[in-house]
Amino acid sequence: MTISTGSTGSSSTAGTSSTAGTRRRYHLGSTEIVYLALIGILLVAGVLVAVQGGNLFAQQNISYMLTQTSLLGFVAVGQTLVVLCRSLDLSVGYVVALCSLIGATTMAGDPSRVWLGVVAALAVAAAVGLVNGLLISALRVNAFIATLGTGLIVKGFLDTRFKGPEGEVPLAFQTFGYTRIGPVPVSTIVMLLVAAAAFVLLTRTRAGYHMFAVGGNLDVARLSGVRTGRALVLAHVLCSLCAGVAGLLIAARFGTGNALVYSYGLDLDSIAAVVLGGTLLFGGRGSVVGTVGGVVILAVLDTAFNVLDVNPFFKDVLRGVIIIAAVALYARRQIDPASRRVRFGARGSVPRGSDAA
């Protein structure tokens, strides 16, 4: 009888473990949800556009969609790095504008000065990121305040120094903004390469692991020997560098630098894309792959709204609703008690209704 009971309990526990393993095996992560949502949005938007007599997947619309993806994608990839460190960067929009002007004025229409303009723009972007990182890590200034203050300083400089578009980008560099391989812009390919480099950084290097550790728990990371200040500074420098590349892309498309680029809302849009992609604003969890999915979702929505001629104010309302719904879904998945019950049962509790006698 005792042997029978032990056998039954063992089989029950094994069955529970097997069930828990099966459930975990089919558990969808945030990144998978993002891309499932992207497929659903593509299907719904495609049907709505078709009902109106259009074609969302026409080459012109696809090119526009990918063009929007590349610009926001550069900024959002960099923003992902700082958000993973439980930080934030509200200066990216101003850095984009500043780098577009520095790149264009340094090139001055001379093809031989293209690389000089690129290096100058990226060096200034890295300097802004370094200042942000040091303010947050060394002086313990709140990230929101530090990056907002830095952005306002850059804005004041732009408004004082530049009264309008300035500089000239040579035709050789303008190909970065206009050249396509089929319907795919070269800028989109470059953005995906930058995203791939960020993915490798986060998943295959010690610096990437430290960023996750800092975002997960700053005190634990420090006690574990992680140089938390260095990880924060690196994340902010890389974030500003990504914004600098976006500024060069703007200059390539316009053929000149433009200070008014900071009014495009790239700072808030990049944060929205990061959150939509499943990265937690509290840091420590997320992925660049999910961020790219979030960027594409926003680009699809913008393209569909433009084709359907949706009122711009209503368009912002719909985008806001989608972002809030996504964050609410992620938050519910974090506190869902069902997963806790499964883990507790797998550790040896006898399931209700089993024969333990």
Contents of the next structure:
Amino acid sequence: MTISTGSTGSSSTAGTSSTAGTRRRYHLGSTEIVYLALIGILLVAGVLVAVQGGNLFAQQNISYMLTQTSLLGFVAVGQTLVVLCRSLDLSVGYVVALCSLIGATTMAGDPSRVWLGVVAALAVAAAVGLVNGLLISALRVNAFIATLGTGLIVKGFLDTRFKGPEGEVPLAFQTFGYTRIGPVPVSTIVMLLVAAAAFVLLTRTRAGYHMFAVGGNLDVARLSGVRTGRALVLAHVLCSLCAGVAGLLIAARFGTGNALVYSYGLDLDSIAAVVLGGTLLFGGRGSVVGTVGGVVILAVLDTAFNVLDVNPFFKDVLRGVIIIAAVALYARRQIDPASRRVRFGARGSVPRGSDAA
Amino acid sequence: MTLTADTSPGTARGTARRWRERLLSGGSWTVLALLVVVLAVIVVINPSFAEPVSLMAFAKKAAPLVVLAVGQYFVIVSGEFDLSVGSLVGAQVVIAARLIDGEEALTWPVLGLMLAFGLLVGLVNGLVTTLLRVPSFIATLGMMLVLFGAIRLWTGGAPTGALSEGFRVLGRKGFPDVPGQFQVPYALLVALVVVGLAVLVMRRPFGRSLVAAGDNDVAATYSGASVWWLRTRAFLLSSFLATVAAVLIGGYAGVTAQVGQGLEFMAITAVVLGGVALGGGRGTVVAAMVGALALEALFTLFNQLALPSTIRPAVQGVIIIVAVAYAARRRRT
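Let's see the other form, the form predicted in complex with its partner chain, since the form predicted alone is already up.
Below: every chain and molecule of the assembly, starting with the one above.
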């Protein structure tokens, strides 16, 4: 349990210090606030829909909501890893489009080539991520420019090579896009599995710890013996892989690959979802759980707007305002240590102010 | 690291060598080298580009991006982003067209209104970022969505109305105003004034404090700077200059539904090409201007080469990555 860092620690009495400790124990972390905000938005949206005589929680709406979650979810989970490393990936939208096309054209309607298509799409995605990671870590190109640049390169390739929807996805693979278990689409379950894997990576493995360290302070991480380049490259490769899966999902849903997917704005949306989820844009703090919450918030908004039949342009206005407002809700709190992952375990974290406790 | 010419005495050969070393030295000089190379290639392909008339046409076309890059520079050097400028340019042009609607007498009142609107957007961006502590990436991304949606909601999807001739003078006309003859475009004068004022401002206490705030806001706070107000003023400047750019772009290109789209990324790219560090605290405003010129020169080169429009993004991507990588490589060694 972390006690507030002791700027006043040694001089304060034991009594005030212990009340500070109690307050800290009930302090909401940003992930909790994300889910509270989600519940609030669900309630407001549900009431608004009910007033109009609809039901936000009808099965078809829930399905739509969860379907919306999966596409952005894949991209945002990957983006979380990158943002945690104090980097960002603006190429994801183009990677999604590229992988949908590569998957669909490789499969070419032949059920026996499904796995080939999946592997080809993911391999290309990983290659783009590798290039991003190496540009940023080895050539020290600013992440913004590096990923914008690779995104532009992929866009140029897509525009030149593909004129419209191409390729054909066999029915066997289209089930990935359409099958549902109850109201829950399979793609959402896969997305949650990917998110769980990312959660385990970040909280249980050395590579994940290194990502936090790199995002927290690159120089300190390097001086502590972390191979910072590897962590960055790994994050970028995993991010692109997640985008690749999203591309395959698009292909499965449309039945073909489509280059125009890059105009969906997945790049900025995913960053918005990550920040909504409480991950610090300057790296080092955050969680995949929060990101999933952020993605669901955006999906709920989208569903509610659809059910309420909001003017599409007004939808943009509302989305902008709600994203800002939601982030503003807890932006101030992110300065708190409560939103930081405990780095040295419960007993090991003896902060400076502990002598007064 | 300034881009002002060094006027210390020396032989012509010595000066040339010094310039060559500088241009190859990385950092902010890379972008100047890039600009020189791109312009040289254009002149080789099409010698008539070097004629004053073509150069002035280039200046007229490049002026809006230069103005936007200067605005973006203020925000970036203070450690923030402004993703809303593209939408703001689009919004301002559409507002102008709808409200003026070809009515000459309304030009000045509407310009005043645009100015007020631009400053309001900048103020909201700045206050949401500094007082509400929303990361500027999100604050201005939200503003971008809001402006994009609100303008289309207001006009019902497609821009309506028309700009007056008076409004279009700045972006379109020049001095002396004889068609087909050599003229200095007003847009160039506007851009020069903007860059000149920006250089002066960056030498004033405001500019120094702004860079300090971008480099280390805690240190800046402890040295007595009011960081939130500094950054808010940076956002105000960015939105103000986006409004100026909107007047130039509206005059130059007229009203379309796509006006302004993607300009925020172009402006940020221009600034970063100029060696200005994202995250703040490093880089000069002149370098940002050269970055904008280099980017525009690149587009002109694509036109000269008659490059298929589908390949252009790829070439642009390769060139900006290589340029930034080159600048970064030399700076660290």
